[in-house]
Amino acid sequence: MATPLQDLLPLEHPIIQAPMAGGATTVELVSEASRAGCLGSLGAAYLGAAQIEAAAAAIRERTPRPFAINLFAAVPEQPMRGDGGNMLALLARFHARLGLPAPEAPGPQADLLPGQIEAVLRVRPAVFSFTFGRMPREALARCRELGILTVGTATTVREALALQEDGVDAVVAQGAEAGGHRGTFLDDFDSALIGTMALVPQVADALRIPVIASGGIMDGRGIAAALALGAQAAQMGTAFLCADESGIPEAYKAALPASQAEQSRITRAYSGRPARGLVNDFMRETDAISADIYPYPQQNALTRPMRTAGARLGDISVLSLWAGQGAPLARRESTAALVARLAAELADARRRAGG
């Protein structure tokens, strides 16, 4: 019953623990997911080269099984079009509530990507995955020479075809239900909000390389559906956020299974780039002045002190509560227990569907 992608890596289960940057994908989470027979993924977009190498070494100390490292592709800089003063004034109120100094307008952000790519090439994980766009073809070629599989993220068929043309080994088809940042890079964000059930079969029909389904998949039923639609694996993020080994704050973990699907919303409030999460005070107030949000990555840098303080205090009114529309289905359990449950549910779903 294994898919070709499972055999290639190899994996016991057609499951990829999604790479979630910002601290969720700890060394413990990644290594436990891989040990359980999935592909664990390190979200390394905010890590420096030395941090990537240290994390990879720590994962390898825990398991010899394959894992992935994920980065954000470079995105064109966008000018600030609104009134930054309004954004700073709004954020100042939240800073005061958290005991932080008044925020200052963000300056240019350092480009970590070249050093990050070199670190990935030195580490040589089983898989190098990326989102937000395309990677330089020379980087993909070097991965091929080193035996590193490359996986890009697409939200439309056009983007998937572009990634295939670039030479990636597989494509993640990210449906509109998916939590966190949108991977859109060729089309505008609104037109690229295609549901997983509609997107996956279209991408699978268009490509000659493996497709990985992502978005709203929370249990074995969802994995079975993704495979039936033509995917060779399911990438799951929100389901792993509540795992014991996940690095998100306890208040965040508690909020996910207690949420309702209609609380899920796409916003630019936290990073300047559209991302799906649970609505809270900061998202609501910032969306009301959306024209004055700084572009990515300046907005991301601007809100970082608030988010850090919120995590320390367990204040979910200011945290970026990234989560997919399936968040109410999340469960609090260890990574090993989660994977075992998913495998049992997948087997049951296949039996009920007649194999």
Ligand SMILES: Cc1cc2nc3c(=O)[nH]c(=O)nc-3n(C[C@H](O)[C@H](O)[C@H](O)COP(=O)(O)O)c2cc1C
Given for the second form:
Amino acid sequence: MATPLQDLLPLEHPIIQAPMAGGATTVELVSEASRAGCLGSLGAAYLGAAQIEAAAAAIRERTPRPFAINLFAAVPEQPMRGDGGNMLALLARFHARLGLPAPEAPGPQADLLPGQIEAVLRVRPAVFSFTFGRMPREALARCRELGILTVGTATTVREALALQEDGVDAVVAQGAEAGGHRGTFLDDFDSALIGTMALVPQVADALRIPVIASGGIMDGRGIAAALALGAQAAQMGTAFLCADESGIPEAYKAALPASQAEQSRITRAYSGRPARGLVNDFMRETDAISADIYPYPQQNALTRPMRTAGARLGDISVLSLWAGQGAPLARRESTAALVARLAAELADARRRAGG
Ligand SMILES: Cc1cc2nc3c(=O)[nH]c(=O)nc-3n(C[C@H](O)[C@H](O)[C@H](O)COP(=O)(O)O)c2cc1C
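Now the other one: the form predicted together with the named molecule, given that the block above is the form predicted on its own.
Full complex below, order starting with the chain above.
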């Protein structure tokens, strides 16, 4: 029953624990997901080269199984078009509430990517995945030489074809339901909001390389549906966010299963780039002045002290509560228990479909 992608890696289950930069994908989460027979993925976009190498070594101490390292591709710089003063005044009110000093306008951000790519090449994980765009062809070619499988993220057929043309080995088709940042890079963000159910079969028909479905897949029924639509694996983020080993704050973990799908929104409030999460005070107030939000990655740097304080205090009104539309289906359990349940549900869904 294994898909060709499963055989290639190899994986016991057609399941990828999604990379989630910003603290969720701890060494423990990634290694437990891989030990359980999935592809664990380290979200390394905010890590420096030395941190990537240290995390990879720690994962390898725990398991010899394959895992992925994930980075953000370079995005074209956007000018600030709105009134930054308005954004700073709004943020200052949240800072005062948290006992933080007034925020300062964000400056240019350091480019970590070249050093991160070199670290990935030194580490040689089984898989190098990325989102937000395209990677330099030279980096993809070096991965190929080293036997590292490359996986890009697409939100439209056009993006998937561009990644295939660049030479990636597989493509994640990220539907509009997905939690976290949109991977969109060729089309405009609004028109690239295509549901997983519609996107996956179109991408599978268009490509000659394996497709991985992502967005709103929370249980074995969802994985079976993704496979039926032509995907060779399901990449799941929100389901793994609630696992014991995930590194998000306790209050955030508790909020997901207690939420309703109507609370899910796409916002630029936290990072300047559209991302899906649960609505809260900071998102609501910032979306009301959306023209004055700084571009990515400046807005991300600007809101970091507030988010760090919110995480420390367990204040979910100021945290980026990234999660997909399936968040109400999330359960609190260990990674091993989650994967065992997903495998049993998948087998059950396949049996029922066969019958
Ligand atoms: C908290 C969070 C952080 C994420 N960070 C990343 C990331 O660093 N790199 C990436 O390729 N995708 C990232 N994603 C998107 C996932 O890869 C995936 O597309 C998404 O989680 C699928 O939707 P689901 O959350 O409904 O399962 C993130 C998602 C979440 C929820």
